[in-house]
Amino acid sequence: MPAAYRFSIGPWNIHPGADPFGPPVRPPVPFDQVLDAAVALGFEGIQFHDDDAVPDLESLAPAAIAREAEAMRRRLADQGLVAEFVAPRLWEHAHGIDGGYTSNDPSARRWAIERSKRCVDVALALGCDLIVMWPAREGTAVRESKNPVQASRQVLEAIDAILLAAPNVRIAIEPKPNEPVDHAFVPTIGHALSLGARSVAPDRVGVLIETAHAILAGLDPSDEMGFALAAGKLWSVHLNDQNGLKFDQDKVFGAANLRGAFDQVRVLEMAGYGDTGAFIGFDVKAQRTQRADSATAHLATSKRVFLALVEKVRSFPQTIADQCIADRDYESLERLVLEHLLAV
């Protein structure tokens, strides 16, 4: 039987509509919220950061942190619902304002390093064995500010702390090459899966890969994937689409490259993703001129334009497909594939 899919949403994905140019417009959604939200639109999974399942969590006690996480479980199972993953929040505390891992404070890189261990407390707790690294001021504005070789360590010491906070954990790690920091110390797959395979624990090092972080770094996201994927290292997925080399913008699946979306899906559809439980999640945010009233139905269109493009691989004229490459008639190779987007 074909695979079923999973989706899964974080607390972010529905957004006030705040900018670096503006302030929120709609007012924030308590949690509850967000969990009949997911329910509503057939979402299985719930994607935290640590301080979304526990807040305070620097004032907690471990004890406290994971009664809290004890208790986000249960309210997620009440409704069906399951955590996918759990990210240390470290870009948003003062500590991290030149980065967790690879701060030049020292006290700063204990710091982040400790609360990625907590962070590991909240997974295990909510039921969950995936922490989602994304090293989002990993990285320098002025190059000289940092020593590369260093940093690198460094990122590789936070892996490793991870890892051996707990024997099943698993970490996927999130490469952007940019935004908030000007470059990123781990920009993409290749790097992230690098260090992974220098881990303590490399089995246990994956990756997430984010359509518009992708795209930011220059690079095919289907691609991206597809390197991932022959290495059984994608274990989730933020599918959004971005429009050209600017800032990250979040936009419904397949709203600027609607066959980038479709190549995408393929490549997910021909490694059997779906089989292996792992999530599809979109990291899709609502336009800031979004009603409060109708501010999930960013979520609902991507879910249905990810559904569409399922049905569109699947129905493909692969037989074709092949006599096309066969005779490296490439030309009518790709009007076959835009004749069946456009269902003429």
Ligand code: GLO
Given for the second form:
Amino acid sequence: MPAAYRFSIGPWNIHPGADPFGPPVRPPVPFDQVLDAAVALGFEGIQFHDDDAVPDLESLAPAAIAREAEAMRRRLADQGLVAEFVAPRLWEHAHGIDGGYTSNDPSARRWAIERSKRCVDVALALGCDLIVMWPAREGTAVRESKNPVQASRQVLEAIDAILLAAPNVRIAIEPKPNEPVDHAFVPTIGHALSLGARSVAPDRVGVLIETAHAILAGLDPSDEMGFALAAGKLWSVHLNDQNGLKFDQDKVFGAANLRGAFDQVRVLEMAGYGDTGAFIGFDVKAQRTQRADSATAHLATSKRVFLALVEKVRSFPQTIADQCIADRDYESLERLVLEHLLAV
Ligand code: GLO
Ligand code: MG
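Okay, that one was the form predicted alone. Can I see the form predicted together with the ligand too?
Full assembly next; the chain just shown is listed first.
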């Protein structure tokens, strides 16, 4: 039986269109409407930042955090939804201004670990065991401002602290080489997996791969996925697209490089990613020009492109491709791929 896929989104994927150069252009979308949109678009999983699920979680006692998260879990269940993961949103908080785990301020480092433990409490009460760690500001704008040896150890210490405090959770690291920092300390999947292997619980550390982040690192997203899949470590994906080396664009999946998107779907199919139960997430942003009444079109298109590419992968003339490979005739293989994608 060919794998079926489950899809997920985060509330930040439906947003009012503000960018660094201009204010919002659409009204804010209340959380209930995000859930309604998820259901209408055929998405089953919701990705959370910790304070998306429990606003103001730092001012609440543990019992109140659990109560609010459990209420959210019921709200999801009422609509046939589940929480896929929760991520500690360290990068928007005043204490995280210079990074969390690698801040030069020891009290900020302590705060980052405490906040991550609260994030775990939120996740467990939501009924999910996956924490996503996007080390957004763990890096530098001025290289000499931090010691990279020490910083690498600090990230590992934070991972260990979370793993030790929460024996039932897994951490998926989402590496990104830059933005908002100039140089990130965990820029690629190789870095993330090496940290996981050195942690106190290597079995509980994996990765989330975002297409755009791999491209920003100058790497091929499908090969990054292949590397993680070979290790059984691909626990989520943020499929999107990116036009080369510039700001993180979060374009519709396949919008910049359709063949690259085909290759990502191909590797997911070859490795049976769908059978693992992991979600297909799309970390895509609506264009600023989009009107409010159609500001979820980017999600619908990404899913549609993904499913069309699943069909393209499944209908690929593999026997002919195998003959090209046996003959070492990669020019014919190139043409076969292009003609298959062009449907000529
Ligand atoms: C930004 C990241 C961000 C994360 C999300 C989950 O570049 O991709 O969207 O995926 O905050 O931690
Ligand atoms: Mg992402």
